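In structure tokens, one chain follows: the form predicted on its own.
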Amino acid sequence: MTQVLTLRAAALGLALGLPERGMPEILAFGRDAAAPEFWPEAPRSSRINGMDEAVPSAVLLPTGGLGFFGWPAISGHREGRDFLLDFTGWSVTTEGEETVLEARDPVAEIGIRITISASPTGLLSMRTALTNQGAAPYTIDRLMAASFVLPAGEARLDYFTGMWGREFQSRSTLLSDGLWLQESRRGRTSHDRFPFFFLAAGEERIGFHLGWSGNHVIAIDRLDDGRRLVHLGALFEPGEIRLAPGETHESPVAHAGLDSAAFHAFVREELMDWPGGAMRPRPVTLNTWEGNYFDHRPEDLMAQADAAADLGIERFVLDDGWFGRRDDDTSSLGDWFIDRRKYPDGLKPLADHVVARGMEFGIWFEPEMVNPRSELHAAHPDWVLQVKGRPLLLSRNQLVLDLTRQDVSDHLFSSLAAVLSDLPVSYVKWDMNRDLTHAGGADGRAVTTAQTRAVYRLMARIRQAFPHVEIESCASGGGRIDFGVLRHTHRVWTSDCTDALERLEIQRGARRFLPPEILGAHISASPNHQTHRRLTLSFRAVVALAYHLGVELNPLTLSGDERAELKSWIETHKRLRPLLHAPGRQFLLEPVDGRHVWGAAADERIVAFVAQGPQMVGEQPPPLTLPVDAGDKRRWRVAAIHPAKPDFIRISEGQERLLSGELTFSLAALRQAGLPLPMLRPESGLLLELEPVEGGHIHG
């Protein structure tokens, strides 16, 4: 018996037709989508594939070999047999936001479960599970989490590429006929093939994300009728997923939403698991890495903590170099005990000093890795991912521990727990500095998927044992940023590159799907340690201020003027933080001629950041227009500008009056005509604060 099922996540709709046999047909998907009344009475016909009655192609998770000739979303076999899957007897159960579709193939003896969540934040989320109901093992070659369909016609793909230090580089391309395929085999979300994108076709433009930190595949398949199926899922190595009788394998979760606001709302309202149940103001952080590297001296670090507290910093994070015999990156990963050469009295005096100065204490770990030069590797060389007979490949002098082994996971938990129990730690920077290769387990089989899930379990175990501790996801910067790892963490290190000019594009890309308050953005030293570029403190601050603000330098090296300026920027951030991090208030504009604009708007204050990257090509910048409420009838003015004297190339008398607050304007004018700001010099920026004029209303 056929039936129609319609699911809605705010304005995003998905209508499915459940047939007597075969996969659920996608009848409609997109904004305000609704099922057609004629399904299934109007069967399709086709002269192309020669079938007397065409097999539907726009279906959830199509399987091959039964008349569908596109890219199969599910495939597997039982020792070469049972390679066809034809599910029957679909049932539907709904509880709250979650709907579960279930069916089985009685010939192949495989059960399927598709779970779809329709969030009021505007995301549709989907995951799929297969169960081996037969008496012999079943190998899954491919199991996508979800399939979605977009209309026929020209299709434009907006996606990300990049590398270490250049994450979230936005790219756009028109899709041709055939198949667009992205595969990542790095064992982490990756810097270069990030699983988030927008696809526009017809009147629909929809964002998609796979919440998964391991290998992934994204396929966009053009169907015979011109529509496109979008598939997202984990990527398996040969023979990696082999189900024993009665065993089930479930995919990661794929998400779809109409815009960035829907993804931001989902992260804030449903994804994040905050200590205490709610996010508190994001503490301004000092991270010690670029200020110290491996040179750890307790007295000097205490002096840095004093200087940090005087600047208004709220969290002090001790980075790499405190454990084992860690003088460089060639040794001691895995030896998570305090280096008594550097800290003869342990870390407690430093941690207590930090807390006594009113700051939180955080610490760096890289639990998944081990150096060959370490006590742990000397004692347990069999604990690393490896394939017998194949050479071990080092990356950053590291090998990868096999967390799928319970003894390895237990050892790591005990090692981290010993440190967290002994010290007043409220924050862990959890790093991962290499891709996975030779990802074989103790039995010689591929374990990339299992390794990813084992990392999640270890994070969850730490969180359960230490519920007050927040975790930052760092992986050579932005190499592991996705909704999978964010279920267990609270902040991401957006990039190892702290150069403010590079960060303009990195942060613009990342906040396409993540809210700014969880994106780490630090004010670092000049010249920058990655690019050697010299940038003013005001430009570095403007670029970082709207995000989870931090400082990445030794504060003792600052001059008196620099300390005063940095303290002022931190005070400004704290004052504006409730607005900058408020749900539904932020905006981000597309860059024009190298000028980046972002900020937040509330009823009583509008904050706009303006940063000029390269030199403009135009003779003058376009007026600054902002997406504000044009129905507001009050008059507004510039209440403050930071820095007080931006680096303008030239400024007119009228522009000076505007920026000094003498001239007022309506929000309708701000939205439509815009403010005629002066041209900024390249690599400079400003922060504008706008406020309504008391009693200044527009009449008529």
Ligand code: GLA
The other form holds:
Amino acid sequence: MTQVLTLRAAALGLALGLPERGMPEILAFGRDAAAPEFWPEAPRSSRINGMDEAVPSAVLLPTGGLGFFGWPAISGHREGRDFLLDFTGWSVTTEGEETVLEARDPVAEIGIRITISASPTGLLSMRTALTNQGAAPYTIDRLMAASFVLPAGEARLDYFTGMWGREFQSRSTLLSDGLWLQESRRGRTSHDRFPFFFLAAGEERIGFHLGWSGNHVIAIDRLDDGRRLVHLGALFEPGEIRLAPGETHESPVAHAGLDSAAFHAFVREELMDWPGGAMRPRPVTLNTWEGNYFDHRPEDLMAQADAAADLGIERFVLDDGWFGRRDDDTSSLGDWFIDRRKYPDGLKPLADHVVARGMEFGIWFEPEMVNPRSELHAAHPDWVLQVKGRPLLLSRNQLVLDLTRQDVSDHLFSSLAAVLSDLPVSYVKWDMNRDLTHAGGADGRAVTTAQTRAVYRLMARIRQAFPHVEIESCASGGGRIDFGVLRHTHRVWTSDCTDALERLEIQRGARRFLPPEILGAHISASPNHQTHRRLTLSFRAVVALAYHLGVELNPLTLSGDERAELKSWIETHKRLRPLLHAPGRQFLLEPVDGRHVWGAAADERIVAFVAQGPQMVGEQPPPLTLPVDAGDKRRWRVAAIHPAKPDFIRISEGQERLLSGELTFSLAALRQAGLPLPMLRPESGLLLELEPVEGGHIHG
Ligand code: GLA
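Mind giving me the form predicted together with the named molecule, seeing as the form predicted on its own was just shown?
Now the complete complex, all chains and molecules, led by this one.
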């Protein structure tokens, strides 16, 4: 029996036709999409694809070999046999937001289950599972999580590229005929091939993401009628996924949504699992890395903690260098016991000191890794991912532990648990500083996918045993940022580059995917440690302030003036944090002539950040227009500007009056005509607070 199914996630619709035989046909997908009335008697040619029997090509998860000539989204075999898949007998069950489609291939003896979630936040999420119902093992070569369709015609792909320290660089390209393929083979989400993008074609513009921290494939395939199928899924090594009789393999989850706001809402309302059930205000953090590196001196760190508390900092995170004999990055990963040379009395005095100053104590681990120079590796050389007869390739002097082994995972759990039980720890910075190579398990088979799942399991176990502990996902900066890892973690370290000028673009990119309160942004020293660029404290603060704010420098090195200035920026952040981190009317504009603008608008206050990267090419900056409610009937004014004297190249008397709050304006004017802001000097910025004027209504 055929059936039409329509799913809706807010404005995003998906209509599917379930045929007697073959994959569900995607009848409509996109904004307000609804099913056409005439399916399945579609008046289309009976010779689609040149076949005498019509084989539709816009289907979920097409399989090859039976008249579909595009890129197959599922393939597998039994020792070369059963290489064709053709499912029949679709059944549908719906429970709450979740719809499950099931069918089976009686010839290959494979069952399929496609689970689609339609979230009120506006995301449609899909995952797919195959079950081996036969008597012999079945090897899955490819199993995409989901397929979506876009209209025919020119298509524009907005995606990201990057590298260490340069994450989330926005790029755009037109797609021509043929296949666009992104394969990521680094064993982590990666800095360079991020699994999130927007695709625009015809009237539709849709964002897609694969929530997965391992190898992935994204394929955008142009169909014979010009439409495009978008497939997202994990990428397998040869022979990696082999199902014993009765076994099931399920893909990660792929998501689609109409805009960044839908992705943000999903993160806030469905994805994150906060200690206590809800997000607390994001604590301003001091991270010890750039201020100390491996040079840990307890008295000095305590003095830094005192200075941090004075600055208004709320969380103190002890980064790399506290364990084993970790004097540089050549040793000790895996030896998760406190270095008694550096901390003769252990870490408790420092942790207690931090807590006594009213701050939370956090600590760094890199659980998945081991240095060959470590006690752990000396005791268990067989615990690393390796392939017999192949060289062990090092990266940052380290190897990757095989977390698919229960003994390794148990050992890591106990090592972390010992530290988390002995100390008042409420935060773990969970790092992962190398890509996976020769990812073979004990039996010599590839375990890349299983390793990623094993990491999730270890994180989940830690969360369960220590439910009050938040986890930060870090991987040489932003190398592991995705919805898979965010189910177990609470913040990401956006980039190891803390240079505010570089961060303008990195944060703009990341914020198109994640809400600002999840993205770590730190004020670090000048000159910057990565780029050696010198930047003013106000520019560094303006760029970091709207995110999960942190400080990453030794506060004892600040002058009195710098300390006072930093303290006042932190106060401003805390005052505005409820607005900056709240769901609702947040905005992020496209940069114009090097000027970046972002902020948030609430009923009683609008906060706008304006930052000038490189020197402008134009003679004048364009007036600052903001996406505010033009129907608002009140008059508004500039209530505050930070820093009090921004670095303007020149400023007119009228502009002075506007910025000092003397002149008032309507939101309609702010939206359409804009505020004539003076030109900022390159590498400088400001924060504007706008407020309605008491009794200042517009009449008539
Ligand atoms: C990685 C992280 C940094 C820091 C170092 C410590 O590079 O991204 O933030 O924790 O490791 O070794």
